[in-house]
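In the form predicted alone, a lone chain appears below as structure tokens.
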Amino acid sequence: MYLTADAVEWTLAQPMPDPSIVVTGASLTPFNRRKDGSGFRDWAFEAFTSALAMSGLVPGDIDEMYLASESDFFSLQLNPASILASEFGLHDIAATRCEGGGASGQIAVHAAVRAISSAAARHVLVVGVDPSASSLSGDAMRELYGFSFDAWTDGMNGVTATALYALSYLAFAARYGTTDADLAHVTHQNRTNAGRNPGAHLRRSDSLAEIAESPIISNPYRRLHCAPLSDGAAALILSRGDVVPPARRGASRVAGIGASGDHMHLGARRDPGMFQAKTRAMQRACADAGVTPDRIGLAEVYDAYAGAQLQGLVGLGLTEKPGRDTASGVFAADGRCPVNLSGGLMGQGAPVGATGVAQTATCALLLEGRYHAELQPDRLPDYALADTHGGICTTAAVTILQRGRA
């Protein structure tokens, strides 16, 4: 069969597709512990359905959905994905559950990310979520992360998650001179964040003595160095361009994204306190966004803990100096480059599925200028970053956010 003139002549005149892939919705419940009766059914439904009214579609324009969930534990519920499908009234669609620890939620946004770039789907639907605080004890979600590690040598051992960021981050110390007051700063930022965010988990303002005396979990982390775990829900709606309801196409955009990994054990890196397969998926995300790590106007940083907030800004190309930079005021609220507005992992909250999720739809809403009125910058920046990791930054995921253009 060959084509007539006429018919070449038509198809080149055709418009192509608008390869953008637009934030139509972003939403997410407030983090905390949950004590009122309430499930992940219900946050996921509650994320969800503002989502979709923000993106002015309909549950049948969805074409696929992701669900970041990091435990079957936290949930007690196999094939997560599927049972909030029906939840959700999207009986007829592909829904694909992604895990990959704390990185889960980006990973799954690189997912619907990808199903859009290869024309596999125009509206995409991403969901995270994790009952992280109050299904399970104390004891048993830290015996659990141990085994987020490897179970053999670390887990069934007695090791700890704040074990082991605490040597990563000692090593880092030890290269960069950061100082028990540097994760003070860190601490004392993030939580001033969260205590204007009237959706986070530890609306407070510890004092920098208050930090400074709090007990030592693993040295150098006192308490009030660590993320609270906590429960919550976040959606994203991702669309291609062409499609994009009218009321939506002046919205953020995916700019690019990146991923790498590194050695489980820390043991086996070239250099235990940095966090390699950060700076290498971030490399990936700027290749793809066609910017620079100087271009980046906001960020939403992972912080577990103080200090790997610290190795974070430095794996990510933001800084070269991150103590001299965080007590400066760079990464302050009104600083060239703010970081985790929402109060981060340490102030709004952790539940792990959720975290990668409501980071990006936290930028979107920044860029938008449509975030927490006492948080909102007066100058929107061209690029935000947002950025995850699982394990000691063994799984790392990064994404790129573009400002729209009305």
Second form
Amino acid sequence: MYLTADAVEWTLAQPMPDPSIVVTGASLTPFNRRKDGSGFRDWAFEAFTSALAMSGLVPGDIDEMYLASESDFFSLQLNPASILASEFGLHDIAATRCEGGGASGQIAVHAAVRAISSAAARHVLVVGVDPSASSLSGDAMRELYGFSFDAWTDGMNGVTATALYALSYLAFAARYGTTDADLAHVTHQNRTNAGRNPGAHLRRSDSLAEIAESPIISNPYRRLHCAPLSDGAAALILSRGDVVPPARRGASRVAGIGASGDHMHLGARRDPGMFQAKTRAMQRACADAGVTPDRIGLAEVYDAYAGAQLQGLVGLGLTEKPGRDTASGVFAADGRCPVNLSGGLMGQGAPVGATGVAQTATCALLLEGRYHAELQPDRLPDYALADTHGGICTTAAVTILQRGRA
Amino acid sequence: MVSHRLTLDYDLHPGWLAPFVEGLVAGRAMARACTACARTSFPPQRTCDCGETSADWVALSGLAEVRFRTRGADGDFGLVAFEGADTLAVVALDGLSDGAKTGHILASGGPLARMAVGDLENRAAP
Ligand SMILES: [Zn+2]
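Can you switch from the form predicted alone and show the form predicted together with the partner chain instead?
Shown next: the complete complex, the earlier chain at its head.
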């Protein structure tokens, strides 16, 4: 059938949907080791209801849901997306679980962005949750995490995540000349930030002496260089620009997303110390957002270990001198580009599936000026970066948010 | 709180990795040499970085040079270069002497096929 002239005019006269994607809701539960008898369904529900209240939407407005949860081993609950959708009263929507190791949460954010970009949905809920601290013993978690790399090589060798990260960092340090003092600086900075975050798991400021004397897990990593595993949840509601409730029109928006992978075997990479997947993910996100890394005014960087933050800063293009720029305060709370104001994984903690969702939610709250008062910068930057990865940066996913216009 | 113990007995099948796994059990480093570009990977890669999927299984000498080593409460592990391989490998360092720069692949003792490297004199009998 051919369109008549009238029909063409009618088609063109339709208002175009606003393609921007706005963070209408953002919420995190406290991250810690729960001892109050609550479970992952409680934390997920708390994060969801809080994000929904912030958005001004009602459950019937939500078109789709993406759930990030790393492993059934932690929760002993297969198909958790359907369980949580049911608990949220969202029986009739598409609920999909996203899993990419430590990157699960950011992958879920990206899935939600694409659902809106493709016009399949207007309002999308993203929830991340894992009971990573309280459900299994530390030894059981360590063994399971060994199988989160190639199970037939690294897993069966008995190599731990800490040992793999240590080997990657040693290769990085050989190239960049970073030292134990740089690891201590990152540790001290992130834990000091966490001390001002009432929802953080490790609310303490480790002294340089305490860091230097903590037990060696895999040299150069000592216990205090490692992020804790935590319980907790985070939620986001993303909305298409033209259907944002009036009260949320000034909220931050998704400027760009990017993701990439790297070889699963550390030894097969051209340089096992470089987080090249992060570089590719960042390049894609920057191209999507139309910005360069120097426009990023604050970042939540995936610091599973102190050295991983230094490797991440280089991989993201935020510095070529990671030790010097960290020591000189570029990434400090009052620096040019504060990194991990939340305390990062090292201070705020890591309920694994929640991590990427929480990092993005933190960036959104900071850009709106409604983060924890002691950590909220006076001057709001234009762009913030949430950086998440799984494996030894085998799966990288980053999201750039732009401050909204009030 | 409800305590629950789950015991799982897996039967895992190595599939295309069978020569690699059988090699570890016997203390042999079985690598994959790409038929297109000759790049040799250990642990083996199914698809070469050049894109080729066809490859030959080749037995390396088992000698490995330690590039990076990490030790602590989690054990002793290294990123090592096996003689004849174009990739590095993450291995367990089982009793490798302090300061040793080279070692030899060990026959995997336990139920899991481990990539482990130890001192030369502890190598499996050929
Ligand atoms: Zn090839």
